[in-house]
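Below sits a lone chain in structure tokens, taken as the form predicted alone.
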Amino acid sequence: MVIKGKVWRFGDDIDTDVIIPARYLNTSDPKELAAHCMEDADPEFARRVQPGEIIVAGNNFGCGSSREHAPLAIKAAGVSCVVAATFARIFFRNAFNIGLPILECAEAAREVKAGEELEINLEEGKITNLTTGRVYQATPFPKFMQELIAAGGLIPYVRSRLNRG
């Protein structure tokens, strides 16, 4: 799977309350969550993000509470992938569970700037900055995790496996 999109840039320690503020946790409707995604970090993000765009962030992205609303809000906002230096472990697992592709790559997280365009090959873990020509290498995920993302998350993945017998 290859993803292409413009970059939205965020720093270190973006916690789940920044991704989707607690005041909006009275709903699990993806559209409603998307409307408030990242609003405390960038009030324009939810209105301006376009389908397929990519978040690049620093260390410890998704730290804080274990709310599944955070990766769901990002995915529902149209973000196709998150690249960060590191992810909080619970966010990491929640992202895969809902089918949001994420990649850890400290070098890309350090160098990629807002507005640049990336092409990401998830199978290879290859991140190409189409603006600068720079290529970065993240560790690709095992085949079963790639299948989980392609299926749209854990529940659709399990359903498809059960339907196949």
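Positions refer to the first chain, counted from 1. Keep in mind it's a predicted model, so treat the numbers as computed, not measured. Superpose the two forms; the largest set of C-alphas matching within 1.5 Å is the rigid core. What changes on going to the form predicted together with its partner chain:
Structural comment: of the residues Ala138, Cys81, Leu33, Phe91, the hinge joining the rigid parts that turn between the two forms is found at Ala138. Relative to the larger rigid part, the smaller one turns by 31 degrees between the two forms, according to C-alpha superpositions.
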Second form
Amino acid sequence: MVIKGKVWRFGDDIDTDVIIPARYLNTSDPKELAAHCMEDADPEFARRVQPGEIIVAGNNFGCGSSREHAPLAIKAAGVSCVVAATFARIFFRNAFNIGLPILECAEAAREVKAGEELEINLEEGKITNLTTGRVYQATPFPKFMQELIAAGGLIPYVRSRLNRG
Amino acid sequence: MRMMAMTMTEKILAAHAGKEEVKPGELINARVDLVLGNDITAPVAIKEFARIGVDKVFDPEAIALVPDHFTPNKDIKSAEQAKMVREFAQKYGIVNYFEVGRMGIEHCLLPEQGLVGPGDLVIGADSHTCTYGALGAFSTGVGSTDMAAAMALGEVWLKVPPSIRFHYYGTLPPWVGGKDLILYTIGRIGVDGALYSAMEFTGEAVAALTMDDRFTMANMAIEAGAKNGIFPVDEKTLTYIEGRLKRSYKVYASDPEAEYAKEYEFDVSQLEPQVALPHLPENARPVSQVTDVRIDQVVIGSCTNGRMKDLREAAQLLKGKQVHPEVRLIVIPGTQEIYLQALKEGLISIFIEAGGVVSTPTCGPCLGGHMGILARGEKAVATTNRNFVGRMGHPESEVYLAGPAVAAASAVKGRIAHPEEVAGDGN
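Same protein, the form predicted together with its partner chain this time rather than the form predicted alone?
Every component of the complex follows; first up is the chain already shown.
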């Protein structure tokens, strides 16, 4: 799948409390969560983000709480992909499990600026900065994780495991 | 063939994956001994579980549901979430469902109730599930979808983490405990210093720690990005589980030749109590460097420091003293059992006579839920685990993380204070 979108830029150690503050966790409705996505880092984000746009961040994106509400909020806000230098491990799992595309690429995380336009080939992990012309290669995912993606996330994968008996 | 040397984390994972050995980086499907969820994460898991389309959970005794975050229900939406968890527990015959009045903060409650033991593999839809590593278990936080899958299959996919060894030697000075050791450690390695890794805590200084201190340290492994934190099993561990643990257990020890991705050694003899400044747990400083910070609130409790040793230490400093007139002290025992024990020991009287409030067990203010939310510009010293932007309330409020001794001393002084400033002082 190839996606194309404008970049929203965030720094290092973006925690899940910033992605979706706990004061909104009395619901798990993705639309309600999306309305407060990234609120404590950029109060304008949820209102201004357009479908298909891309988050680029530094190290340890999604650290802190295990709340799956964080990738759910990002996905429901319309974000098509998160590119970061590194991801915190629970966020990484959650993103895969719910089908939010993420890519690890330290170089892109260092160089890409807010407002630039990226084209991303998810299967190849190829990131093209359409604004600067620079091309980046993200870290490839292990085979098992590619299978998870191909299955459509963890739940369909579990369903097929159970059907196989 | 000679067996490969393994760390205790690797041995537990191998045993649960039905393998002779595992190596860091290897992806495995592992059997789980216990799956945990709370009133925030379980509702999402319950919805996902319904999508799987099975009519039973893999084992009704191996799932724990603990409504502890926004309970007793703080608003209608929270009440609906708690209700959803309660009804799921009834429908699927979940044995370890803990209702308000019998519950506690999940990571204080599960070990206390004997649901976790050495050698176990536990996953929980809560990042601080790593707490049970204090018992020599492999225990890690996952998301709600992982929880749903594990409730159906009794399995979880895991990548075997590399282990990092943290060796602490020397004698701990007075007022320095597990919280100070872990804040100091995170201060040295950073909030992603153990990303994806197992943190193995060893050495004479951790052997000298109480179980409550070890729970505190393992609890905050996630604050360094770790997958799990783990302690060797010793006499203290076995004494703790005696009479509690309801299942058989197995003790695993790291081989002397096991490989570690990194090894750190810390001399704790000169360590001061630590305080982590806003807005990351890695901003640890010796308390003496930050005693000019005036505060509005002190919270003593949470899955990190809501246990008996924490309450006793705080009470020792608060006995006969008064909380500073401009400070609100909120004490939250971790479980009903802890609450009752504190009552019997007279600790609750000490807190109330000092001018503090004592709450029923809840995660409450730690994550900015309820029971002590901060207004714009307010500052709190808290024995909790995170000081992120907006964690305890307004995005412009500030949380300073510390152990119970610093928190209690600060409540008396109205500013961040070294416990020595209050201990033995007539005030």
